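Next up: just one chain, as structure tokens, the form predicted on its own.
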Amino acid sequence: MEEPVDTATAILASASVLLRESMFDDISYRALADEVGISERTIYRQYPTRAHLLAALSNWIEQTRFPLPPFVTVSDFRAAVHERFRAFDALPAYAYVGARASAVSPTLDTEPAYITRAIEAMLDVAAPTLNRRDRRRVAASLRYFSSAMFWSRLRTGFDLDADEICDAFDRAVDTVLARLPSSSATRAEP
């Protein structure tokens, strides 16, 4: 027997059925009841704005479809970014709603993603001399260049497939890396 699903998981859910077919903004909340078979005010409920719906499927993807592999080296995190790329070429629709939610005011909870609280541990291991300051500005250079947004808009803006953007990603990550200062930086992987 199948466990009962809960009615907000029952709406991301169907809304990424309903992304095969159709882009976000295509994807009527009416049409979006009715997949889910229940009403469009039980919608609005659970989601009262489409930046709300649009935050929440965005990480509902990105936990079931996009999820980054453990890392706590900088060679484990270029490897699991690596992968996660090529996972984003594989289902690019899922990969844009993801990078389009990152653009949209936060409508959810503010605490730290696991993305930038991984990264910021890995640092804490390259990189131990780093102040907080510091790591957190490295942390979240890092963050952005791992992200669905940099990977759409490489993808998008200069049609580069996943191997291309994996360059492009590990050249950004030398850059940032090199810029540590002197004491922090012996200790970074290439």
The other form holds:
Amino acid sequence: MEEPVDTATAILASASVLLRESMFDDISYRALADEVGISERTIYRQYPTRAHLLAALSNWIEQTRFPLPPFVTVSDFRAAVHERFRAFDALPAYAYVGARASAVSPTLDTEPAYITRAIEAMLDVAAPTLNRRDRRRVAASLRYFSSAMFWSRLRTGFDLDADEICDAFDRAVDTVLARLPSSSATRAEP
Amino acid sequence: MTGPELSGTQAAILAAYAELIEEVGSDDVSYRVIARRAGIAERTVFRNYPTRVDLLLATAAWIEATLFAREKSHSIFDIPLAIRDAMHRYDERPELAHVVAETAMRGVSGAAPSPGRAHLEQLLDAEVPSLDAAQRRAIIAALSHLDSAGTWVTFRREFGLDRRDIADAAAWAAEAVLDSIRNRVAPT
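Same protein, different form: I have the form predicted on its own, so give me the form predicted in complex with its partner chain.
So here's everything in the complex, that chain up top.
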């Protein structure tokens, strides 16, 4: 906590403060520069376009506000996603930034998100003999239903609260896992 | 899926902007350049779309309704096929697919995170009227989510899938969602 903060991080911290009052689109580089106490030029040097700023801000928010609880089993995965959706619900402005950043044309060399790797690892354990194509179908589906995009779509497009979104998520996960062959351990879980 | 009626000028602005997004590879295009491409005055663009968010929302809706328009499905069980086609179309116009996906996620009023929702509800209610509210909601939500540019973006970005595999995985997931109601169609 006491560590000296570099400029790039200071910019993100200030941007997240401004997000409490305004939408991302309404945060100008000038307002941001004033908030941090640096020149607008310095911000441009760190984040040449708003897309760069969005991507970095989303990563930072993800790490500081929405750390993903580790999971190995499918039931832990469900619990982790529920916790995440509830956290999104408590800080919607931050969650929208994450949903949006995951939709933009990538500006940096984007690595798959941590949750993607965690889902793949979970399936390796739960369904070790599952063929590659089905594994990919299952992983991609679970990933997409556990995303900030899913939460955001259900909140703004369907006016659902966190409980209802978690319920829709659980049902979607059920339908995907029901397609796994019965020998897979995943089905046995509640 | 039909948006608000557009004037000829508005349609020209949106088409010009969409064209430029594809050329530049970004939605960061100035009003001046858009006006020049549309062959109108910059003022006219501002009069129709006072802010960039207005312009983006209108453009994304226009792109979805024209370039990415879905062939009409006559059954909820046709939706996976429509999703498969849609994924192919997104893959042909990656820049525009990103714009549509991002705009849906802005979390502002006017963004349309699920433009096809009403149609899905109509189909589901006609064919499988016996669902309880939570079941119905979950199916509509899951299918709306899958039938979107967000699917194409996520599958590509997070899993590095190509066009064929994206279309396959998206349609597969939609089939999975429908599994629980396959045998619950109301007799006609």
